[in-house]
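Below sits a lone chain in structure tokens, taken as the form predicted alone.
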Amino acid sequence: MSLIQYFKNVYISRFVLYSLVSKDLKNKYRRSFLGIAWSILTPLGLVLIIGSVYSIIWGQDPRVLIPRLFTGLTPWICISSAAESGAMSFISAEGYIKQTLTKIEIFPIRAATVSLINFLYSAIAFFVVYIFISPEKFNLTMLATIPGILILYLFCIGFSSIASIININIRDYQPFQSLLLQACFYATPIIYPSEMLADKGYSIVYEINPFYYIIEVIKKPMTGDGLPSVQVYLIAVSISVLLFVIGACAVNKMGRNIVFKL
């Protein structure tokens, strides 16, 4: 019953929802010069910076090297971006949410649909980039980022409702997060093919990662280089689905008594 009630709830507040994501964006690049493109060329000088260095340790051609890590490191900011905003939703609402009555459902929504647009500003960036870079891997299988796009925005929802409860609970929470996600990021092949984990016989560092699976649906696809397997698939929905439920039952369990806690 309160995964209904919690679709209701947002719902109700979906105008509301809008109008802060629209805020959100609005006011992340006021009075910036380049404005919504530094959602582009933050990344782009990330893996630029990366992908230099490592494909001469490598020796690896940089063509190859480079959108093979934009595309995983751009999924990767997409999540901690979402978890980071949203183990923040409810405090940095404190003032909105004890002046209204706007269903607090709304508010880790809120931070993962602001990541989540701010990684397509640069998967469409890449694509446009790519056909030029490289037009013979344009292929329909490019089509499947979609359905992984999907899958990355519900984990991130869950992700972010969780952090959220968390750390209304748990004031040391956030930090802690940090500290988690840069750890786990080191773990999960992004910088590093999964093959050379592999190679070495520590294939469980990446098996036992759900990083590893929601970024592997997205990260194949846009690069034309093939679809992942039905297993990846299935496990990247399973957690995406699995983490929504519990963030958004616990978030609704939640509700108004959220104002004690604030």
Contents of the next structure:
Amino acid sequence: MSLIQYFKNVYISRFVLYSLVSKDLKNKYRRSFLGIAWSILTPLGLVLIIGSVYSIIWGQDPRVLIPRLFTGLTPWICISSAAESGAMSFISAEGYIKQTLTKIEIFPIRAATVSLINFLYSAIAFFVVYIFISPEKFNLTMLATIPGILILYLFCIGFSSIASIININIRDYQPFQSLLLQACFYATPIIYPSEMLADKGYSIVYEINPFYYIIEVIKKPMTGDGLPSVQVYLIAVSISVLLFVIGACAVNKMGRNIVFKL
Amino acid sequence: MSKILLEDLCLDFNIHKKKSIKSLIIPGSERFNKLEPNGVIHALRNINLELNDGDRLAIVGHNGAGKSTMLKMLAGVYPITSGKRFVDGRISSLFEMSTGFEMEATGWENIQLRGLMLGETPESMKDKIAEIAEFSELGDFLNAPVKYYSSGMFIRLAFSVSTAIEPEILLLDEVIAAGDAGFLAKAKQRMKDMMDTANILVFVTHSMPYAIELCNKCIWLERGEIVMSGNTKEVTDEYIKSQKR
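Hand over the structure of the form predicted together with the partner chain; the form predicted alone is what we had up.
Below, the chain from earlier opens the complete complex, with every other chain and molecule after it.
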């Protein structure tokens, strides 16, 4: 029941959501010379730095390494920024929540949507660069990136909603989550290939890691390396749906009582 | 037809005792939290009130008496603890000014956002935004980020939006006082005009002449309870008398 109410509330405040998201996207780079181009330049620069370091250390071909890094790192940045800004989403919107009847459901969605749109910008940048580096890799399975993005979005909304609710009750959660995300980053095959863990007999680290599955359904189709297995899809969808349902119900249950916690 | 009906309404705040590691290590460092032993503040107690079309209610009382809480409760921002709250009619409200603005955004963007938050659609805002801008008299300042605005300019912006959306019930906190004399006169005129279209006005004020001029009913709140209610002149006279004592 509360899930239906959740969707109703999001629908009621949809214009506010849209307006806040576009404002956030504009605000981030307001007054900077390059503006929105930074959304593409930042992940690109990051990947170039990490990519060149690792290709020197491991002696790997940067043409293989950089696409793998980019397609792993950008969905990760999307998830972690959704979680980080999600945790603060109610606190930063205190003025709106205490002044108007805007449905609170939209604030964690706002955080997730801004992160996702930034991811989309960098994905577009990726494809533009990739077609010059490895045109032979382009094939129809790349279209599977689209359902991957939907799974990612659902996951981010769920994560952001849960983080927002925990943080409004326990303010220690936000700094703790930052640490936790950092730990998960190293436990997820992003800067190193998953085979590296498997070879050492630590495949369990990513097999029980939910982030691995979410990133896998984007990374693999994006690089044109074919489709992830049905099992990976099933797990990724289940995790996202579960997280979303828990988050949506928790936020809906909180409702207007949030004013006493701000 | 609009109506507000409150029966035996109570609203409690749970002031959460914030346990921190400091209070565990240094006993007694929490002494400022001993305002209420169980952490509950009764913000509104046993409120009974009925307002119908054409009623203009002034709320008077000391700081911390529960006036602003009352307004926010009427708006639905604060959920009630017990009793009955029935509010029928499209509400527009104007509370404290310091929050609820997007500081980096321009005046125009803030008008749009505030309008949407008060329940307008982008479509309906298109028709109203010019009228709102004109009433605010902010002119070219609307192109500047609102972080450069003075408090008076915030008032102009917020009041213009809140009153432009044609509410049936208008809730106003003691805010318009920060505007300059010209705007104050204009705002007062608008509030009077609105009484033809808006059906109910609830107005928190510390200015008794204002209350008498604008309102036909008045309640006097103290520690979350209605001390006196009735004709504006009588209630404000009593209230002023109690102040002088």
